[in-house]
Amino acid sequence: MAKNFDSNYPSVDDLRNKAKFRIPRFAFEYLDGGCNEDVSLARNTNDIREVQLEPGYLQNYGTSSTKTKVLGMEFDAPFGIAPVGLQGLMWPNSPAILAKAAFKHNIPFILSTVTTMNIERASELTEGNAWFQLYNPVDDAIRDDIINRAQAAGCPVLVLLCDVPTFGFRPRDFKNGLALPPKMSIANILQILGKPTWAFNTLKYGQPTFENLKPYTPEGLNLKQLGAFMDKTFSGRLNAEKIKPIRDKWKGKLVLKGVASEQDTQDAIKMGFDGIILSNHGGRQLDAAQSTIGTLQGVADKYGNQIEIMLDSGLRSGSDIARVMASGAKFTFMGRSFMYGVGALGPKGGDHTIGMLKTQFQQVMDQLCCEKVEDLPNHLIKQ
């Protein structure tokens, strides 16, 4: 059993249930929900769990190792913490909790442009090992300054987001006032009063703000004005012309996140990306989207030897990680699962969730009699 594992919460579902009890409804629904009717949200996990693996009980088998290499770096497990926006809204100080836990356990932590901790603090907590996810600004000067900050902070990987050409239609967020421009309703205030631990920690760590964007945000904006500023400043629309100056300027590894087709994979290779993260934004952007595992099955066969292929969206357990790795991914990322962990257990949530997933994944490796993560595709039962 992995160190820091709390047997009272042996699954992501257990963490989710506890987090739901501790987080105000408007913040929990922002974390938990998808877009439109949540079809894509459910499809991601359901399709992953259709994957079946075959053990080899009578093979010569030693000790399994969960160590994994991706983008020239070795990690202790084949999963990392995906970028999540507004983390401090869902649980106060959560990006710091997760960054420290990721560094301690030697797994990657990706900081979002629009989360509540800045690049410099993430670098400090991870000794320069945090990856940074860039939500591309309209203004080239802001873009270049953010990239300069990420390089100065020592970030080894820049993750460029491509799957937000428009904001997803998320009914819960509209009802709760968390669409742009945001608003705080009386109902939300009453929900806060009913979650005293969340409220106390928010007072302790301060109201969540877009820390990365403070140097570029005019002072004194109210929530409506901030929403208008964000809408004006950032554009999720990418093409070769916008990507080229980023590729030219960035000296480290460059990854494209949000890839959802073979064509975009082919284009990413031509544009000089070192890796891609197959993703549909956790089912938050396009409800009619194919599941990420569905995209992986075609992409890995055609392009797996040309670019590092990673995947997020839909994973909820160590078994899910094993299924995805067996299907051809080189690495995986999870977002909601780790936020459920900190929502449920606060400062201990990062350690616990990583330990829990390591334990689950190790058990699958041992049960399959698979010694190395890269050998997992040998255990895939092809449908």
Ligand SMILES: Cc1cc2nc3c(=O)[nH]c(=O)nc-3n(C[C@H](O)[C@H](O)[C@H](O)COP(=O)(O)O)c2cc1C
Second form
Amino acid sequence: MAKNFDSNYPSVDDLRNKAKFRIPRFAFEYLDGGCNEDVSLARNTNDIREVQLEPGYLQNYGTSSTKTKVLGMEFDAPFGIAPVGLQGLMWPNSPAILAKAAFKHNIPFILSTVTTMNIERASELTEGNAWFQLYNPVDDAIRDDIINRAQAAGCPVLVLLCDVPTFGFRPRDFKNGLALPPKMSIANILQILGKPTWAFNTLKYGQPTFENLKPYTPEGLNLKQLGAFMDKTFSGRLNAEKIKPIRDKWKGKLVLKGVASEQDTQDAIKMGFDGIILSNHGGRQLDAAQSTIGTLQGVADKYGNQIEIMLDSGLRSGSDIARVMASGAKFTFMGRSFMYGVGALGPKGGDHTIGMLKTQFQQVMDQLCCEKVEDLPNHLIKQ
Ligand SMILES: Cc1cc2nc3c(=O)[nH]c(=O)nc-3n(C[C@H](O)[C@H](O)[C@H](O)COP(=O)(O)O)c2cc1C
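Counterpart to the form predicted on its own, namely the form predicted in complex with this ligand:
Below: every chain and molecule of the assembly, starting with the one above.
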């Protein structure tokens, strides 16, 4: 088995534990938590792990390839880095670390509208390969300008997020007074003082800000005004009228992220999306939600030949990736796993996490006697 990761951290759990130790609590809890009572957060992973696969030990076998195609592009592994907001708050410079690692390993990196690095920089680090996730702005002029910038930066895929008609109800964030820059309550200052590497790197890379939004944010806003600006700019739910001008304007592949029902899958097909990411935002929006693997099982067979179906939420290992791909997804994404990796290992975290997941995934393929990623569904014995 080729091993291209640090043996001290052979699982996402190991990375999470180390990250917890290095990140101030208010930022770690923002990353780690779900919403409400964290039911959906747990259900996502638990349901994926119910899936069972059949091994094959006696057939002739060459070698497995982890390469796969999605949206007409070939990647070295069937997983990518999901968009995560406020990344620099959890670990300084983390979006750049992850974008570079994704490019090196030829897997997709999706930049969030509300993260701490801008589209132009993501494009520079990935030679135009970064995907861009759009929170649809209320103001059409801002929307069009962001789309123009993503297009000019060469982004091949625009990922439109649909699952934030309201922000998630996240008890820890309320208690921690989470804000950007971090609210300097006594509790938060004490947490920062206890995490010297994080504090040193934050000084080195500067206070994280919403880099994509700088051109539209009036100068000199205090925190409260910035919060009000963000609420005003991004509130609102999507519908056919709001999506049409985006589909008309965007020349590349268009993906809808946050789909969690058969109805929304059908609508996405009608609206001309090239792909969907079945996602419940990692259990951060609707605590009563179905797990994403549950939704996949209802839509993969019915709609998989009409639209490319990808999935995120709850994957924490190469075995999880194999289970989801065997259940009919064309590709997978992970959010927290990569952020835990960077929180644990800093600049080496992206490389490590990708290498580890790829090794784990390939080991499963070898057990199954599965040479091609596309053949994984033939090994599914229990969903
Ligand atoms: C801290 C955090 C911030 C996130 N921010 C965004 C975001 O800005 N845009 C977005 O589309 N999804 C966002 N997501 C959701 C992820 O893209 C992804 O759907 C989710 O993390 C997948 O679940 P997993 O963390 O269990 O892998 C965020 C998730 C986390 C954990």
